[in-house]
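Encoded as structure tokens, the following chain is the form predicted on its own, with no partner shown.
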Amino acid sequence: MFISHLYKQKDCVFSIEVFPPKQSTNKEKLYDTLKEMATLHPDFMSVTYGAGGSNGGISTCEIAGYIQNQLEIPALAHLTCVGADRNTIRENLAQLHTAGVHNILALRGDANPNLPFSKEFPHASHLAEEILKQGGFCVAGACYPEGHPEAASLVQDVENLVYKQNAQVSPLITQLFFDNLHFYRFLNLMRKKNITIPVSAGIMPIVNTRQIERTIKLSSASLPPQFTKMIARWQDDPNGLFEAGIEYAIQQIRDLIQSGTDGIHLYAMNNPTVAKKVHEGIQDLL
């Protein structure tokens, strides 16, 4: 299945990501967790980008594979375009193809000095449009609520979401908030613009000391004030930060689907536990 048919079937898509352990040794471990995830009923998975191969790892290929056939679960595999040719692209979508797989998150991929930026395909745009023109995929595209760190203002940034609209990217998934109003302010711009692509809400529960830094780091999402109090209280206690962690995430994800979101995507990070908590919390409104 598309998953951008589950859109126009739901009045809240619910999903969970995860990401391909460094160490291939790992691969039981991950499949047990993907196991405990499957009985939430996610409406689909998605799998962050990782090669695997000879440096050790799982590819993204073969655990979106894993979801899609042993789990019967829609599978939504990351591709990046960051450092690739047209060649690479296209062997990458064979792969996929041939595992079953035809939902794809297509991604310029972050800026890295070993990865010169694709001649071929320099923005996730130009990637999404190669996808298309294979056929047999469904493309999805990222977004983000507080403007996409390299864009110039947030209103550049969702302007250039028109190029995804032109390119049939849908559904849009957005990149990691904690503050609600960033969430409707971003939606709201986009719809003046008739961007009418629906969205997924990304929510990562930050339920230990470790993730708050990296992850701040990474998203370059604002802190409210409320979070920062949240923190602040708990952060030598880590039961209390894992349990005020998922409450504050479950009372996000709870304001954003009584506002009439498109869809929740929750960041997991490869932790059932966390999964069935929020799960638990939100489970009445989806």
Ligand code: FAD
Second form
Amino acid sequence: MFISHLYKQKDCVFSIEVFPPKQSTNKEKLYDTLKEMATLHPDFMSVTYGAGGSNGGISTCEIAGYIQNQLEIPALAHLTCVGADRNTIRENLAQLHTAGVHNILALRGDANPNLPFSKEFPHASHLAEEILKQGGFCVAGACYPEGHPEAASLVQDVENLVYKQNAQVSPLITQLFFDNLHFYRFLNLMRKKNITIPVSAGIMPIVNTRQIERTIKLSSASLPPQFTKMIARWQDDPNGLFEAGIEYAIQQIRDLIQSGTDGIHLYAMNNPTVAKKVHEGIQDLL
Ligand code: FAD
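Please move on to the form predicted together with the named molecule, as the form predicted on its own is already shown.
Now the full complex is given, and it begins with the chain already shown.
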């Protein structure tokens, strides 16, 4: 099943993202997590990729194959092209094909001093073109409601999405954000620029203090006052913060679905309890 078809069939596509554990000894735990998440019947599950293939533990391909074949849920394997040449990419595609994985999130990967940008694939759209040339895959892409940090402006970043649209990328999945206004503004801008690809909104529930600094630094998401107020109120109470973070994400998602958003992509941090609680709070709308 190509996930692009889901966006034609459903009002709102619900997906969950997972990441490979650092050590292969955590494989059984991960598979238990995936089984629990599968009981929520997400429309697809995505698996992140360490830029340059540096996972150390279980590979993205193996996990995506498990989701696709054992759990019978469409799997979306992330793939980056930073530091990769055409042969490496073709090997990756052959492995995914053999594993029965037919959906790929084509990404460039972050700038990294140890991994020079690829000459053959300087941008994600070039990787998407290569994947589609090989055939047999649906290709999704990333987008940034507050603009990609390297782009000169949000408008410039949105205009660059035309490269993904021309490369037949569909759907797009957003970077996480905490303020829906950014997402609505971004969508308006996209549609004005005639970028018509369906977009899933990426939402990450913040449920502990460790997550806060790291997530915000990595995503450069801005923080609306109601979010900072929530953190200030609960930062010394782990249980309170957990519940408040889940509730914040539920309210964000409910507003997005009620506004007609094409899809919700849940960054559940490999935590099935988080995924279940959020799902409980939104399932009447899905
Ligand atoms: P690109 O689309 O190449 O964009 C990068 C920059 O170049 C942007 O500023 C864009 O405006 C500009 N640009 C794009 N195309 C062109 C063009 N043709 N000409 C000129 N400029 C252009 N990273 C990982 O390492 N592993 C993961 O699993 C992973 N998963 C992610 C999932 C999602 C949903 C998102 C949003 C990000 C993910 N990332 C992941 C991070 C991602 O790799 C970085 O944000 C990276 O810096 C950009 O990747 P991209 O695919 O958006 O790149």
